[in-house]
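Next up: just one chain, as structure tokens, the form predicted on its own.
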Amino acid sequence: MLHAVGALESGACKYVLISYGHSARSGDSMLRMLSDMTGDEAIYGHFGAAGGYALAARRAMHEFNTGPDSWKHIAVGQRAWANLNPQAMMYDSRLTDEGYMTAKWLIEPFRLFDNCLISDGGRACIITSVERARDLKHPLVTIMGLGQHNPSGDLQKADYLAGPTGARIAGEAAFSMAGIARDDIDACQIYDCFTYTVEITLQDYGYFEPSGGKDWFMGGTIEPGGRMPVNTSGGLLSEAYHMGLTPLTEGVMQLMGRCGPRQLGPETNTKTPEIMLCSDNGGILQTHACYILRRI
């Protein structure tokens, strides 16, 4: 997005496409990515992008006294978005907080539906100027804000595992470019590769303290005729896993209303949405993009 936004203002060209595509289910290449056993680490055990989060989703348990109480919530309020979304990958497979509590182990502590899915498929927006984008047959959606940050290239060489990530700073510097306040979020699009990934990045951009998780996501703050709702296709964990372009670009589509059954407003009794927050991570926690978006 970065990128995209310094090509338009340079005059370097007038659109840019973002695209997302992965034969990933189907094929082998997410499979060996997730279980690479070379390396150091895998002398120790500890191989693929599931064992890091783990890690550090266990030291959030020690420090934020978070865990599978508040995960659940955010599982199953994402499952229930998924449910109005005939596009996603679990929208007949309803989720309850018990189904969450009997589900297999996958790499402790995460359960099987902590963890996102494998999907083929992609995902792809466009962007414009406003002027351009006036004459399109779509509400104009624009980018308020954007903040990014990058606390360490390689985990091994992070200061903090559990958090705070890099949505600290980058949520920071979204919301001083946009000028406006936490409170003038109407809905959050955040990158789910699993349930903890949410918390911490609600929590650093300050929607709650340290352990105040299981009490803010209680009630079903996120699902449907929820306060705040998230991930409302029902995300990575739900709908389908096309990295950071899914929150993006669902981000966009809600705020031009193109979002059917799950669309936010009277449809799923919750406030028509203006400004959205949408957010990408990588590197286990290292990673961090903030975008905040504004229906006009």
Contents of the next structure:
Amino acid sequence: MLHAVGALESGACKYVLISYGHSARSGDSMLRMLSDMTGDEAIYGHFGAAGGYALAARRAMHEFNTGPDSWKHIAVGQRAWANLNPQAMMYDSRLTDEGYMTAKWLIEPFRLFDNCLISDGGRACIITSVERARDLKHPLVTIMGLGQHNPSGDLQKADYLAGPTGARIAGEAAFSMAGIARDDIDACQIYDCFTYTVEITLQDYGYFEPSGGKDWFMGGTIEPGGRMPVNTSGGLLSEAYHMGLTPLTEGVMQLMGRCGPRQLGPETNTKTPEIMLCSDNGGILQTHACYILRRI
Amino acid sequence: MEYAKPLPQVNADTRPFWQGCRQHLLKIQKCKNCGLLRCPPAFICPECLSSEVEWVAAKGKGRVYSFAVYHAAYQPGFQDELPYVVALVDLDEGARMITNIVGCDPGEVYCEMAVEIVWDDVNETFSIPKFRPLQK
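Could you give the coordinates for the form predicted in complex with the partner chain, as opposed to the form predicted on its own above?
Zooming out: every chain and molecule, the one shown earlier first.
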């Protein structure tokens, strides 16, 4: 996104297409990509992203007493959004607290529904100037703020697994550029490769203190009718995995009012959104991007 | 019986480490410029970019920083070991390494648990450093 804005602002082009497409479910390229992330860690049976995020989540359980009781609200809440989204892979599949808690372990502390989906499909987003966008048929959605922070480094030197992750500094940068406060955000689309990723990201953005996640998520905060809707398409956990474009495109579509039965506003007993926060991650919490979008 | 799990992919950076392991010595790189202990081995210090390095022997004691319990085998060689524990262990000397915790039930492992090294001689070439609960 920063590259896109740079290309537009410099006059190098008039439109930037950000796209992602993958036959990850029907082919084996996603599994090969994840295997390629693994070097000599494979000696110990450590593979892919789920293992790395499981290490992060376990450390977080130790440091601030989070765990499945917090994460179930994320898995179940996002599923309720997916059940309103006919495009979602899990549209027809309900999930209860009990269903979450009795699902099999994959890489503990993650059960089945702590893990995102592997999907066939794609997403795309076109970015252009405000002047040009004014003439287009959809409502104008602008970028208010952008932030990026990459603590990077090797997993074996990673002291950010239980936060603060790159979300802390990236979030501060995006809010500073936007000139708004956290309370001005109407809904969030958070990169959710695993349930824990949603918790640590919102925590690092300052929505709650460490260990406050369970109370914050409890009682329907993020689901339809909630006071802070999160991942309103179902997200990577329950709609489809299209990397950072799942959260980004959902944020844009919601602000444009193009989301049908899951549209934020009176239809889902939520606030009609004007300002949306979206996030993206890479590696094992090694890179982070935060976007704040606004409907004009 | 043929060893069915992945073996180390030895390269110029990691060769001294695996040679040490074969002698049951846990050799860790130490930056000669800034003193940083680094794991896994690399030709340049990620902190100060110096390529001056020495190898120091770690005592093989440390604490579990975090761990994950695998209930699924993503490579067939691990099927018979399920559930098994992958851990990040902080060595007393300061480096953090990825390894397995063995010699106890996965349910007994916890963050900050004291552990000590145990060598797994997997074939005539390689010994793999693993950790078990510190024996009293």
